[in-house]
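Form predicted alone, single chain, as structure tokens, below.
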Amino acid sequence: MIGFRDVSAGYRRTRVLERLSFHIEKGEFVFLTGPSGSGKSTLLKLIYHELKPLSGEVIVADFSSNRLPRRKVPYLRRKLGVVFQDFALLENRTAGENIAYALEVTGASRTFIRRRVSRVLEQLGLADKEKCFPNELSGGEQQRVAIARALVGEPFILIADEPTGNLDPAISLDILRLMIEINTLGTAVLLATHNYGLLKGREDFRRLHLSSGRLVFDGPNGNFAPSAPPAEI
């Protein structure tokens, strides 16, 4: 489903990341690992084609990094859904509005759109919030808006880059719990963190950890090396 071969990337003449291969496959949840700096946003940006690798192939479903014109690159994005750390809605639009324009630029017909924002909205426990714009939504609330937004589309995987970073702990976990429920309906997730509290009780996730732009460490949470950083929840 998603596959690093070799994958080396940088920007200019700064490598950020060295030679990088693994592979995702469907309907698994992953987290990704590592201090700050350690190439963890760069390699998100492999995967939705924001960068291109410097050598080696990156594959996402049926496209490759080799052979993938920049027009096309939207069309591989409609298959990912993605969520930032800083929610990144639209300030004048709706919850539901900013739900609705990741079908509307697509030009999905209005009635499927309403349905889809209607599900999401229901799926996610927002429903009395669809009327309700950015600055009216707590930072969970907002949060649940731009993964209901990035689940719109019907995703293969959702990827999420620092879904936590502004939230307090309590918060943060009720949006990992989520993912995980999002996890359990057949959506993989790419959930790239340096909260290492998040990881606490739950060790035979598959853990890909990073440092200094390498892949020192690929499987299960609980066989991660003891000398990870101490947690931060």
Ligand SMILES: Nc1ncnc2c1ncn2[C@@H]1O[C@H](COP(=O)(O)OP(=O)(O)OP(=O)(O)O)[C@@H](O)[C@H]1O
Contents of the next structure:
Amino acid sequence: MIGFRDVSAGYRRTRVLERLSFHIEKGEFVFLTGPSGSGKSTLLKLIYHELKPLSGEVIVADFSSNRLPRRKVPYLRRKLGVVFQDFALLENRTAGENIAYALEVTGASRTFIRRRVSRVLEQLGLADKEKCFPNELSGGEQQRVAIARALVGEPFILIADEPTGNLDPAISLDILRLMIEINTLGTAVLLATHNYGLLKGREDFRRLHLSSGRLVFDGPNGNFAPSAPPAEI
Amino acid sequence: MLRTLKEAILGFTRAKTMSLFAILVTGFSLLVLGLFYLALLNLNTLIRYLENKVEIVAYLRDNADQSEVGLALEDLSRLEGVSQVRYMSKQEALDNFRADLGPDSDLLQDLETNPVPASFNINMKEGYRDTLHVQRVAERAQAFSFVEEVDYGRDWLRRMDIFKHMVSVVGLSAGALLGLVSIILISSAVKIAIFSRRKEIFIMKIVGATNWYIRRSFLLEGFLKGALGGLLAAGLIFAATTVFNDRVIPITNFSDRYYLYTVLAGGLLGLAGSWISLGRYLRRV
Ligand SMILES: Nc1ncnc2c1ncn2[C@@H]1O[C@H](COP(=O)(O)OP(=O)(O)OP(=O)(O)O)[C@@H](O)[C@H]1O
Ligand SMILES: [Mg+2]
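Having seen the form predicted alone, please provide the structure of the form predicted in complex with the ligand.
Following is the full complex, with the preceding chain placed first.
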């Protein structure tokens, strides 16, 4: 589903990720952890192709970073759902409109959009919030709207970059439970966080751990023991 | 298409201040350009009006041979820039003179001979009413032995030359400068308006909107905003010329076509500005 093959990546001046290799299979739930600045967001950007690898290959479904013209990128993104720490909702649209937006840009029919939106609102317990604007919703509700928008196009994977970063601990756990529930319905989840509280008691969840741009652990959370951090270069 | 239009109109309500700012900047720039063009237009009308008076008069000796005069008339008519050569006989000239004098014409009542000479009155075509061409024709007329004297307002013509030159040089450079400033102003306004909406562009991209889809909604919006600015400018120019015509002096107005051009120019500038500013956000992967 998602494959990183010897991927290095970075920005104009800085090299951030060094030779990562891993796979995420259909329906998996994966935590991506690592200290601030270790490259978690950069790794996610590679998946939704906001960034191209410097070397190696990123495979997303049947798209490969090595053979992906820029005009095809939107079609890759429609197979993903992405959520962020700051929710990224349009302030002058209601919850329902924000969710519908993801389908409108794909040119879906009006009736299809309406059906899908009410399905997702129902699923995420937002049915009574459809007509609310983002500033009329709590942070947790806004993040649920963002998740609903990510899911409305029926992606095979939900990618979350620090989705609980702006939420208090109790609400953060709610969001995590919601994502686990979504996962049980078949959607893979890749959840990047440095809020290690979320991982407590989730011993058999898969965890990827980054340190200074290297993948230093890949295994069940219960066995977490990152290999020695790479020597300074 | 309907959805795009809806997006574009929604765009007006988003980032309201920025939209208004872009519209006002476009409107103001076009207003200044329009008024400048109007001023040039009127200067040109004035020049043409003044130039209409350019006439070369060649006075003929009384003993001129009529057949030679006829040949000379044909010869002069064929010169470059000459639109018309009229022969005015002594009698005609006297009558004109009398008419000019009006009530005082009694003074000429009892003349035994007609003292007013016959003449060629030569008019030049538009675009040839300058010293260079007029002088050439005057010299040619002077060359005929039966031409006594040629008169064409030498000094006045030279002053007209300088005036025309100044109008075209100043008009062109000031116009180019104004145009450049307008383009810079409008494109910065559009750039700011689009920058204020980069979050929206990011969201569109992240949910899988194609660059074309994003472009379409922003371009339509840019066009509509620009056209609105153009409409504003056209309206103000219309109001200004109407008031000026009524209260001050009649002037040459924009033809209706130019009002349409102003609106279109606004739209196109908005379109181009949006296209260029958007590129920055869409080029990245
Ligand atoms: N757009 C960018 N341009 C240049 N450098 C960047 C950019 N984004 C991130 N970086 C750099 O890349 C490194 C990794 O950043 P990244 O955002 O991937 O870390 P992160 O693990 O997500 O951190 P956090 O937990 O704080 O979100 C950092 O050193 C950062 O300064
Ligand atoms: Mg990050």
